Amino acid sequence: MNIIEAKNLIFSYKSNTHEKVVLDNLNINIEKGSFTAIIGHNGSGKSTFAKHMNAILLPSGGSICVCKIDSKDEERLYELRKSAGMVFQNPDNQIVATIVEEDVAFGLENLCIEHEEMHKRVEEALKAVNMYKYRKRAPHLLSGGQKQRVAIAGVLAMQPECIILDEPTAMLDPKGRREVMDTILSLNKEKNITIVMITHYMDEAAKADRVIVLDKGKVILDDTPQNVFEKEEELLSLGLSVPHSTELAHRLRKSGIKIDRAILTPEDCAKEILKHKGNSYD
């Protein structure tokens, strides 16, 4: 079953002068329960499909649906963002409340949610995201990672179908994505929330089910990251990268040694590097 369905999707930017196609003619399916990876180098249209998938932006042609809500339903806009909630890429943008639970439960006051269940559900989003010790903190005194998991627990208590995430870590050092990712694969495959995440970091994207490239605001390449990766040379021309993992995995199988082409992982990279340890190579 499909959660989200964009159908020659087209979006431009009109000017006096000018138009700018930034999306151009998308037709991309998104399956409930699936981690989908969008990867594209800067102007790619990443973003903007992003945009649409929460209404923010609407379609100059084509549509877009989210849970068989068309995106252009006035009528029904309240609905299709309570089914697929978006966390942007600075948390700060999205925190409103000097402490925790009071921020994650901002969303459900909006919703006129009973005192009760707005009280159950905050716990359960804290705790899904490992913040719930941090309930009475100050925001403010928080790290970036910590941040981000507060920003998400506040879309998760809002009981989304789908999890839309615009960068999430790109403002994050090291640990803060390691946090946050663990999050985001935790909500995917435990509470079988859909999860569509922009990313230009491609380790974070290898662990998605699927990856979509998109250039110039179509669709370049759509299959799984162990396939997607694989095309090397046509990722660089797009001016995008590969995992660290299968990078050094290209390396090794052009130096002669026979390492498996489904590396994606550091942990992928040892195992297969141990199984040819005291092998020697001319």
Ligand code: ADP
Given for the second form:
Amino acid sequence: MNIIEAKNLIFSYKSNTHEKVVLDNLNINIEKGSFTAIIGHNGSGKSTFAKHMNAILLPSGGSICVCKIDSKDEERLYELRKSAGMVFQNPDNQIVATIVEEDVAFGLENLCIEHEEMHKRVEEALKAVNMYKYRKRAPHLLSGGQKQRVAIAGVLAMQPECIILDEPTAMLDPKGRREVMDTILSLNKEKNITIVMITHYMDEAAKADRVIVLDKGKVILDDTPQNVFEKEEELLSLGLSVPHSTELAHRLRKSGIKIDRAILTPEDCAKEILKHKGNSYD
Ligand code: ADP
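Alright, leaving the form predicted alone aside, put up the form predicted in complex with this ligand.
The complete assembly is shown below, putting the previous chain first.
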């Protein structure tokens, strides 16, 4: 079943003098339970696409449906946003309350949910992002990664089918990035929440099931991370890179070391190198 269905999706910004096409006839379906990463250089249309999945922007042409709800259906806007929660880059802009658990409850307050149910959802959401022990803390005193996990908990408490994350780790240090990535992976694998994540870190994209590469508002590549990152030259020509381990494996291959499979992680790379112990590389 598809959670997101973009059909001939077009979006353009119009001024008096010209029209700038930002999404150029996108056809993208995202399956329930999947983890999709969207990459592309600056200005390729990633954020614009993400904003369509949450009806922050509406198509200039074509359509996008989220859980079968057309984003143009004003009467079901709230339902759509409840199904597909959005997490943005800057955690500071997403925090509204002075205590962590109140912040997570904020979105629920508009839903007229009973106090007991609200309490249960907040507790579950904070446990799912591993922030339960910080529930009484002031959010502004948390680290970037912790704040971002609180923002994710706020979305989770709404019990969405899908979470869309627009560069959620861009403002975090390496520890915060790892914490947020681990949280995203566990929500996908253990709670079967569909994840769509925009990132400019190729190592993060490598952890998804599927990588979509956008360029000038069009889909250029759409495949497994293994197949996408095999195309190093094409990615370089688009102003992108590949995960560090993939790059190392490509270089080893060029220098004559036989590495048959696609390499995405340091562990895979280390295993391949060990296999060649005893040859000239040693
Ligand atoms: P990305 O997320 O891939 O960096 P965006 O979706 O943010 O790309 O932007 C795509 C294009 O749309 C860029 O060329 C950007 O300059 C343009 N754009 C974004 N917002 C506006 C706006 N409010 N008015 C006009 N052009 C915009």
